[in-house]
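Next up: just one chain, as structure tokens, the form predicted alone.
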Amino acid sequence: MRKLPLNVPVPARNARGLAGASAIHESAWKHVSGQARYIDDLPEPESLLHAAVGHSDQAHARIVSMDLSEVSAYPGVVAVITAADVPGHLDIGPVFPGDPVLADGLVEHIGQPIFAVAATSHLAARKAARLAKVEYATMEAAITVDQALEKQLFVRPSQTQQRGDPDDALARAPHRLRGEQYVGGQEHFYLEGQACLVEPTEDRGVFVHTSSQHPSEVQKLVAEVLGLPIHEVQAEVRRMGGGFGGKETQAAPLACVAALLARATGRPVKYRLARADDMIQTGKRHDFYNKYDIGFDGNGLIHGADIMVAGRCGYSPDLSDAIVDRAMFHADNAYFLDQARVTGHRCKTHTVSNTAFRGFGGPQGMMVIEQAMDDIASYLGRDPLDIRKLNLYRPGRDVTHYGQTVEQHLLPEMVDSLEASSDYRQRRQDIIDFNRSSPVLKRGMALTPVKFGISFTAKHLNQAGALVHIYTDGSIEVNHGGTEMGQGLYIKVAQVVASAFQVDLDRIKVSATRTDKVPNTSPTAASSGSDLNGMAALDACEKIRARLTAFAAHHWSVPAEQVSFVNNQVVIGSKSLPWADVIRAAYMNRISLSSSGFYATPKIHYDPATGTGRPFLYYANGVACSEVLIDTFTGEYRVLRTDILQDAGRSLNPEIDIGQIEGGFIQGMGWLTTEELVYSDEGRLLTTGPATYKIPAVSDCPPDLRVALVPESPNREATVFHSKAVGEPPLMLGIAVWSALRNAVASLTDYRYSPRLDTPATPERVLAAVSASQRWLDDQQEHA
């Protein structure tokens, strides 16, 4: 592979909107004016039909009989299809098999689609789908992680990562603690629900408008269910109204169903899920059951660790293998574990298959070691921050349990910096004094770090393509494989292109992501959107710039070294010509003004058989300090203040990055505090909308939220302009809120007892932790 040139300088701020400047989101004015088009806003084609599915009301059963006569007879219904009507592949598993587009005799979760309906209206399709008469032979179901572990049900084999001899280290450690926790799942709750619009084309093909983070996967799976070559299917994504990982694999089934109905009817089909159906039928963040066994000395330094993480994967593999891998990779978070073993289980349950969610298993893995840090501090009577600082990765203690060396040690300095800027020590003493004099209201505070690996853990996904066109008026169009879901990827890539040519940002347009422009793309996920697509676009620009340089040198008879691009001009020897004039001259002289670009992440490798390798190109780092106030009578609480320091490298767009940090933190806080997924014993989701599922509101946000980027911190790795990813890492900063809640409850026992606080830490669970602390105090007094 051709090595990318790395000599593109950080540009002077002369042309407007270059990389490093805080340019506004490219669709901001469309968002606020209501002109941004989503799938449901597209003009409806003539003879459009609407899709719905009939889904299982059993968690695990065989279908004995299915009578769809009333469905077909309902007014407005044009077609009804079942698994028998699929002309191509029935299984649409994204990585491993196990996901039939329509159930074929066996259902394995409540909400699994078993047939599909096309009707002349959205309402008619939904009403008709409810009229099916289905007879089931029910089978035993496993709903929880505990049940799956007891029955040894797994969607993929369990794996272990190990360094040294943790059993011996644990046996020899002066102190030893064990603990366990349940970490709840999370609904994506994107503003725009799952939706697609499929139009038949010539040669039996289809054009798919999809709200997907992975249009190439949509293209491939639609082609497979239709029994077509991939080139007969095109997929396009202009924007999504939020994704958060929920549209990485979960958008494809809708597109497949709509394409099958379009094939059956010869008419365009729109398939849009109502919110309740969306929550029932699509996967969520995996909930986890974690355990730790930690050995440490009298200072709190960890000598050995044995950690288990077990994710509820649902009925099929989906992306769970890689998600549990990442939970294992991040079970250390920011701490050197010395002799360590981490075991990961991929538990099969008869619930909807859980899927990607911002952080992709990393947050769940980090939770277990952060609980251990608090528990060690209570056991030793120390400040939790001191225990955390003592165990941070640093030179000489910088190899992870899976063998990757932490090469850039920013966290010790970042922790010290935030400790000082947040006035941690004085505020902590003030909190202790407040709690001693306040019998009901208690305050708590925690400062927690985040070390998050950046790269897809599936190596082949670490690639991207781009296409750059320069038109004869000097305007530039860019297309790449990344998708825009509100995170600002399009504006960042546009800034990269503007910087490469040193022209104003308003000359650049990034067009909708399309599979017939840039093929075989990876999902926009793993915080790698800017890293991958920015570098691919830069590669394309470098090729064009090399042609322009050679042309200008030859045409105006100067050495190539005397050709440069500055402030919308091309400097050619002693001349300085407008950018557009040089582009027109190049066109008249038959110089190609278009190029594709490509990038593949270097250095990464991982061997699952040995549990060792370098799965990440680099680590992104962040630190958060949160203060909370709880009511020990009710368990209710408020977050009073949060301070955040995030390393974004040499940020491509500081304001966009700060917005991502704020949003990520709030989403992480919601995951750990208010967002509770409740299932019945039979596996039925009971929280199916905003009335029963609480995402954070404005009133839940800290009234005092302070966010800063680490200044002058270029990435050591050769990422685009030495920036760092900021999509996922900030979500885990929300752990500081959960840890602060534990700290507030621990004040009831003078910080001698660290209560278990499973997540989400709802007021009910906080109140239960308060009660557990009171019982602990009573036991201590009884034995005194």
Contents of the next structure:
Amino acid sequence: MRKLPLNVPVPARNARGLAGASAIHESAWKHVSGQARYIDDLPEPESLLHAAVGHSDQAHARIVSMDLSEVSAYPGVVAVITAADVPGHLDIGPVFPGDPVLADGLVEHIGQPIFAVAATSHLAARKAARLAKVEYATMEAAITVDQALEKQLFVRPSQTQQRGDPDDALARAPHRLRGEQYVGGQEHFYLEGQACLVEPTEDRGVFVHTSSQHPSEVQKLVAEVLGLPIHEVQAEVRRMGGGFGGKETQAAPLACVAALLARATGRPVKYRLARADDMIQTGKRHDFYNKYDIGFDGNGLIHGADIMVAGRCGYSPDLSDAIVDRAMFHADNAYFLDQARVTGHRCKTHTVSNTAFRGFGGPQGMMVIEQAMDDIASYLGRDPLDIRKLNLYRPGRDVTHYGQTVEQHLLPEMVDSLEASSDYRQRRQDIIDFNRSSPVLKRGMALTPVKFGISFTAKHLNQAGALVHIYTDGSIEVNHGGTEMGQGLYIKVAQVVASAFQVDLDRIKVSATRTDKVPNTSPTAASSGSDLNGMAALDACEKIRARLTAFAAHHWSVPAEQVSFVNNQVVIGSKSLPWADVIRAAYMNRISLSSSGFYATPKIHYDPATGTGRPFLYYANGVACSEVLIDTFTGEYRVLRTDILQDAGRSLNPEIDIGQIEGGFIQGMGWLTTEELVYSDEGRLLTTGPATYKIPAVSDCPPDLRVALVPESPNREATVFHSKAVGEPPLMLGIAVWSALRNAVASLTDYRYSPRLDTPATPERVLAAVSASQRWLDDQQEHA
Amino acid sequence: MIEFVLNGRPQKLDQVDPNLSILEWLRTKMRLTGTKEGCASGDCGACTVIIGTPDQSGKFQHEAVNSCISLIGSLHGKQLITIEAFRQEPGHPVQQTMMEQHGAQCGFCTPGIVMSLVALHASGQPDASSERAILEALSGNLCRCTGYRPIVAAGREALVQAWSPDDETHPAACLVQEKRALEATLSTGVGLSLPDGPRYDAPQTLDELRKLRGRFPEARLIAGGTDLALEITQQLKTLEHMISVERIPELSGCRVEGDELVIGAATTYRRFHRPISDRWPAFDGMLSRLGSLQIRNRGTVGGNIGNASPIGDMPPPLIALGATLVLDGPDGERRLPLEAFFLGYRKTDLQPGEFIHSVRVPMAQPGQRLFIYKVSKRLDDDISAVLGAFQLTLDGNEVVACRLAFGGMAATPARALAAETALCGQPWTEASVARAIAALASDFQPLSDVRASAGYRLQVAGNLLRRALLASDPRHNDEPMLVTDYA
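Condition change, the form predicted alone to the form predicted in complex with the partner chain:
Full assembly next; the chain just shown is listed first.
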């Protein structure tokens, strides 16, 4: 660095990389140079074995017999285990029972692990696992939501939230519409497949390297299957190659299997899933069947609603209770439903147990009301944006169907702002003109809002811990319960710590998440990573800072009020000392330079019995406007432009947040457009790799993508530096693309008819909607 | 034995299982773990490496390749460059701009993305910094975190910067174009084998290939391996014997003979894209959407024909053009119309000892027009639900001859003969097209599968004919007709 002449005062400045700065990801160089280590990249311990499982070929059956002799005899195989070899708990259901680590006589989905193999190579283990001879007695299976609803098969009891008298409101409303939709599921498609490496310890326990969003759960379940106290197992997560909810509960079964094999062999075991196995064996976003019955007046103002959401949970509860709850909490999205009933079903099917995925049911719930908005608009002949604006929560119309009051009304202004900045009205006219003259290609546009509740709805999960150490050279290590999956949590927490001490960001290192550093952690999920762990780290810093302040005041004999932390210095009365000098002095004077920190989210409560409460500390808001172009010959489409305005509160790191917003939007768009999970009638997943399951590729990104954060918008709640969560909410901005596709199709009927467009809205479904529109036009002509 | 150079260091391999992919070799034998496995099927690009192939002048042409489905034997005489060549800070401009633009989140796809952009940078192509070139370079790299915008921005900034390793000992020095070609000393006996195990032969001459093919009729022919390797990585098969056709000069490249363009069977999509599009521009749009750039750098026309998939994208347009297939074998050369080669689902007329030599594509004649329309769920890197290729000879407004070929509609790539009959000798109008569309239902009973339903395929097949009609209407000359025109 350039040296300043001595006689010029050092310009007042802040330390580098504090909260609010767009610091780059802490692993950026390691990422771009291939030096960031994921599980499969870790140095391999001596005598390492590789795991694979054999899985069920039947959706619902009893295992009559299982001949594993060829598996055991395959060259390289060291051990083969079944449910009978599990010394501790067989069931590893994360919240409710229902997930045996290895099937015990009964299989409930194709792909369910029934035995496990350890071999000297990954390939040998996989090849051997295919050699089992299993006889099944097939039982009747429910594969779809419809089949489950018909048979009344549920993994958990149905729930209802109700406000007022919706039946009466519907009966009295001047207009009434009913509609239904199928909303497809979604494969996480984290680029790094599920993986873990388990090493036996000198006791009976294991050390687990895992690619998991929930190391504490991995630790607990591994201890349980091994029949050990939790302290015999440690789990570490340095980073994941993407998670998106798919590594919240789905990583633990792998770790359990690997731990069982490590126990059986006394050797370290690595277990990573090949892509097809990952797609077959692990849960996905729930697909939903939704229905609405909605009453409204001539302006489109909603008077009452009766909404049903039914999620395909798969064979076990996993997290489905909370996921369908969240779908129910978001069936209003951003709109005041007035008199409303929302019913949620947790359908049991003989398919893989569906699980958390960014948005956690919220997106599927929102889809039903967004379809209703478009339907009301086409029924009344109005621009859908006008209907959406009219129904937004506003002061006086601000209590949700589950009784929480919406306190911060950002959306009305945000919608107006994006309507103006995206030039919505002029472009709407241009689109109408274009569609009149374009024979095959048609454009559509939609502007949709998102209101997303922030907090775990399971109250006890809203807690976090952190551990901060300052070393004698002034460098700082922070550890917390959150995991890094690419979202930038580590850099954000480091920025919080830098801000607490007003030191440069490069003094701070966030070390791998470990269950023996911070115990009993919650999953890094529900967008809560920085809200919870940032606050816990801040708490630890504040404790140390209080000690340093007291020490400095005493040591240099100044009042405590005259000690402050500024730009890598500690200002003590009239003098200013470098940070590291003060730290050294504190050490020499035997001041503790380490502290844990803790945080529990205030204010939240919810009573499932009554379906009311305040489940969320606050809401995160966003607005997106997307313009699309469809080909009415093939149903193919592309997104031409998207404008987004997102409220991230007082952002901890604006560029990282914009990365979350763009990535979330594209992922949401993919969910609703090209990402199609296809099952056979027998319940076999047919889309088992990227050749058939199409996540967005580079040219699916809108060529014109404009993303902005709401400027100077501190969270009214006391979150970390008044920031807001930003992990999940942007995913639902992708709904604008789906709605725009419907809008483009509706142009064929001059916006008088809006055919259903189930998701994913593949080119085939778009073409079917085009054909439905053409049939409608033909009918109209016939009647005329 | 095979010889190649890994990040500047010469390598000799002999007793190695030839079923090993480059990725597996890097990760398990060399423990170079910067190159990632995302899918092991050539669809995600996390495993992208750069392969340098010497041209006749000894200069290396550098191309991005999926190492997960490229077999180790294909490396003979080549340079292999991995992300480990770029471990010295401050790194390549692509690495710097990727960091500055926040182009990596979880980082798992990132090494592959860096390698794709570095390959574009090293290509020296004049439009390398254009939007089109950057999107093409990234067409086979999936990222699940960023939504791509910052990655494209990083590419835009990096591609205009000059970069060269500062000295010859730099691991990435092999990217410098003027470097001397690798001296691959072995002229015969190139290949890999395990004692009593799988074997891989890489003959260097046509004669050598004929002999091997005659002696080992059960051996599998391999060129780019973009499809064959999936049997290894997805079905976990061990291929006992492979014979590579990659190194035979006669089978590689394009030449003009009389009024035909002759494309060697082992010519990659990348290499014949220009020659064929210059003559038949309709190929350009389709080839730009065929697989990804990584696939187009390895996949060959002979492979696409030889594996006889009903959804291969090259056969329908070649059939529409009346292309001739040249087979070589023990009894010498044999020619047949391409459509006659396909006998049934993945069944061909290839006889024991035979191999595909080349395909001969007729030049355009006056009045002839070619339309090629690929339809898939996703625009980039996706397999066709339907592909329609139509060659029409128009005299004024009359269809004097037509060949309508489709992929995805039957067990083989096939002509729509009833529709052709309905159209031939008729005016090129909506009414004739409607009759041809009605005839399609008797030509095809397509399948429903994960890509599309039978009903969709039939409806789209007809609509593609409508599009061809619309596209030949001079009133719509300047109008975009496809969503891809809005790139």
